[in-house]
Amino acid sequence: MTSSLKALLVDYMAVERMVVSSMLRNFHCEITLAKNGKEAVDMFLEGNEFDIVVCDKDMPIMTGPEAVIKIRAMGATDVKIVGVSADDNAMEAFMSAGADDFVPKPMRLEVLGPMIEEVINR
């Protein structure tokens, strides 16, 4: 199955943003990379737009919740969000941003899978 799922990945760290895109290459997603939450916004404000964004929790400049709120406020509902983080925190903080999902780290495909395939499938 080929899908053309635009999906927005936003993570400072180099290695994790390599090991996302890997999975999100499965599901032949077009991805685009962020590396925090102000990029991630930008691209939003430029009118970009995703199926799905794939949102670290802390990162320099901005949060991955303070984006999340951002693109909501922006009108951005149809986008499903997944907030990543290892922090015992982080679920709470992302739900209550906004997001529509959340993936504790170290992320697993048979955690993130089932959520791109339900993208793919709306």
The other form holds:
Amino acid sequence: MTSSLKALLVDYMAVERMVVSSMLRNFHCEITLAKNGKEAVDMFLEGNEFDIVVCDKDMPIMTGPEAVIKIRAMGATDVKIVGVSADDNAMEAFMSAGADDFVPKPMRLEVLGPMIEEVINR
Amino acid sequence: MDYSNLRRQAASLKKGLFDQGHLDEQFRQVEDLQDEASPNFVEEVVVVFFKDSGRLISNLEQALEKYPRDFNRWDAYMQQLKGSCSSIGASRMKNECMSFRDNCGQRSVEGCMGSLQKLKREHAILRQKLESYFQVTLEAPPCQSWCHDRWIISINLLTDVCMFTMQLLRQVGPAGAATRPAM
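Got the form predicted on its own; any chance of the form predicted in complex with the partner chain too?
Okay, now the whole complex, with that chain kicking things off.
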């Protein structure tokens, strides 16, 4: 599958950024990395556009759900936002913030693939 | 060098990691991401994991001392570590993270301390086992280069055989022609 989608990956932990960005690269996404919610929001404030955001929940400075609220408030309603977390209670926080989807960690290729395909087919 | 033996050793070490519950299926996902463009991806991920996890454990130990009974803070550190463990398939470590978080929920300092000690033990064991595994895989080259070497050896052998046969025919030639029956 080739996509050339623009993906923003937001996670505090380096190892998780490594693994998920490799998965996104597997689907030929153009990847931008952010270490916390504030960096992610700043990306949007700088005028960057993304097709998909994969965002962790618990991060210093600004959490994932907090970032999602701000991103949606900026008018970025088309971008698909996927919340990810090892926290079992994270789904509600993400969905009520305005995320489109939630995936419990760890992210898997067979889960990410259909999401990428869905964005391509929009 | 007996590469097949080293390969068997590597396979056995890896099987042990899975059979003993140190690693789960997610590790295979990480392995699937390794390719020619990033031939050492798995090892690089593991190195970063132990760097991250070592730092988190150290931060947590400091927090246990500096912020007594601050279960929310302790839980937040362990939440991050749990996520990292699940991302590479460090199953036993992940279970100890969950145990620690349960103890935070029950506000048990003793339980948290016990879980942390177990977590540190699992961390050390996994690190040692993966280091052994990667050491062996380093000594056994990837099948591509091994097969390439074998192919080169086969071509060289065939060339030698052909040249020997031609020399033999040159030597035998006239005598051999004399003994050949007429067609």
